[in-house]
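What follows is one chain in structure tokens, specifically the form predicted on its own.
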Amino acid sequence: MNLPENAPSDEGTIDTNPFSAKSISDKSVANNVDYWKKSLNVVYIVLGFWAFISLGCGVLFRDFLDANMPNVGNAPFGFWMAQQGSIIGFLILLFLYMVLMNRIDRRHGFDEDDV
């Protein structure tokens, strides 16, 4: 690619982006790519469980859960999942996401203590 004559040159500038390919070695690039793949896998898994808990248990399978699961207090299980269970499930997923992401950060050198 040819740059125009008055285009700024990259020579002599310091690259401050820690994820750019120019400032890091090939090993670091592989580490970053692996980090993002694992991070995205965690996000997809957590979102999948969140969709299953909130939409699946609260709406799509509510009638099945009401008919086949025991009541929670005086409420049918499907109704309870739509009102309380999805909130509890969301809080559990938040905690699980924090633990998994901290573990991935530590393994790849992006821990908050390292920065």
Second form
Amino acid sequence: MNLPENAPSDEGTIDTNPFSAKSISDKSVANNVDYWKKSLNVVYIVLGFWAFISLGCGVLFRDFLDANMPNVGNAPFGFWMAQQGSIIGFLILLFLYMVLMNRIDRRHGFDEDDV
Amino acid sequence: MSQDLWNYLFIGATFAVYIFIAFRTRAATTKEYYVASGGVSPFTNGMATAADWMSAATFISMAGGIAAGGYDASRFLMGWTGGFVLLTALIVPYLRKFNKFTVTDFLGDRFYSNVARAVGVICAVFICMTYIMGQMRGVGMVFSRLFEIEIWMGVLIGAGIVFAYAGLGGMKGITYTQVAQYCVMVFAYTIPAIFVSMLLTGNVIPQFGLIGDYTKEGADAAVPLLEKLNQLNTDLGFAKYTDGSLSTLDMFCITAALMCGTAGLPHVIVRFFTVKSVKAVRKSACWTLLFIAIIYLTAPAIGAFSRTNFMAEIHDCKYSESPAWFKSWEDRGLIAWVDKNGDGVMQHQAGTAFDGKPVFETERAEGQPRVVTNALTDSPNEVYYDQDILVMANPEMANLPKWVVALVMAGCVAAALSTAAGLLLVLSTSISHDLLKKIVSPNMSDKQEVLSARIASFTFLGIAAYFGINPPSEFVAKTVAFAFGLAASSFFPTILMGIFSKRINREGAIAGMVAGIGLTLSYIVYFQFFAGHKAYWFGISPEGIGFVGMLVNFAVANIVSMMTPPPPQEIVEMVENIRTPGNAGGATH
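Pass me the form predicted together with the partner chain as well; I've looked at the form predicted on its own already.
Now the full complex is given, and it begins with the chain already shown.
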């Protein structure tokens, strides 16, 4: 960018007053960006496991699991994952998601009442 | 006490409870009508969402589908629960923070365009209409069985009840009614399963019964239930129960379409607008899935049990000695038998007994089957049954006490009504709020808005009842599965991109939605009504095409967005705002 030499520029100036409006909003923008990055990580982890236990274990690798994994009760492993195991897995995942997201909320000051 | 009396008692009592609750909590303002004032507790909302979610298809058809399909039917189990992971991690917390009444509100505001809003309304109406038809059909079937009336009359009774409490009570009314309906459903579903499980496997917990031993023929003869079932299946010429007959690609696409469709269904999303905060949304989602899982983990057990029972009892049984439930379902036209080889014994084997649905010439006389006029097939199979009856007939098959049979009937009705009510709410609000208030006449008063929502729900119920009486598709479950494909190809990707991308603009979103739902709808309509053959693209059936439609939506939206100007600054700020929780507050216009 070609700015005239004496033109006032926001870029690169260091605000020394921590209570000025600009510094607070910078801080909150940085906080929001960090929050979004961390929540995306949680979402990726949850989605990874979600795809693995259902579309993976229940559909794509089903035959391999039936042949190579121990039976669950009397059911072949892949069949069991497709009919019952993945549902139990989803429940655990949602609980994990809640705990992790609530923790990120707290650390970034977004905690709320829930009732 | 006779069966009829028990039925009247249970259905009557549950209806009285629903209407009483609805009357006590009827809505007066738009905020009450649309989001029940936004202060429902996570636990209550979880229960209500579970009831809203579990439709007549879940309750009536799913276990029957599992019984018939074995492993193949896992697509329903995984699809209809796995979607909640997507819904919770990707959609509802952000839409709750957005803080409006409807899903189409989000589309209209995020994509700064009334065209996007209108396309959203059209998609919502398509999805919900497809879905609600299945519900009305389900209600009709139960009533026809219960009160020995024609299905069309049953549909009309169901429509009347739904209008009485959903049309009048709005979201506030249906929330608490759905809590009551969930309680009825969970007992109705699990109690017979427990009895049947004890009968067949000696296991009190049906989930363990499924993976346990078959002990009905004495403890000495204990073999694994699934093995017994596989053996019964192969003996009669069916495929093994634990093997699928769908191709892996088709299975993958259908499961994925059901999951993404679940995450895009407006009537489920709006239920999460009724809780107070983003944190409460997450908690509520956990409760929802827990309540759903109780029933979904029981379903595969019921499926395996009723299939075992049906094959063991019907095959090689003399018609004159057939169980009472067989004849009573024959009366309703959902079971039929043709004595092809004239030996008076029913042969239930692989293949269809005759072409299409049975057309009966006579009523059933004592000791005589109803005469079927359909063209017979060459297959040795002589028995026709509608899969949808397996759950409803289950308690009768196991000779359970009469009140259990009545309870199951009440549960079926609760399942159909709760979902129909949730859908009706989305249909009526998309007309009154999104179409009338936001597009046609913005000066409408609160009172006029609620009134128009009621008029809209009455109109839609009429249409849904018509299609419930004359269903355009074969099975209840099938009709519903299409709604998921439509949701997966329109709402899910568009909402997702609206939250997770700042670059997707108005033009991209509209083009994506139109392309996605257009492809899905035309594929379904073509193969369902016109093609007359099954030469699917890459073997992907119409049920799974929603997944392809979704990919097309993503692709088209991204390409079109890149070629057109980016969204304005205030939209980017809005997207940033919904990504962080806090100060969710009450719902506003």
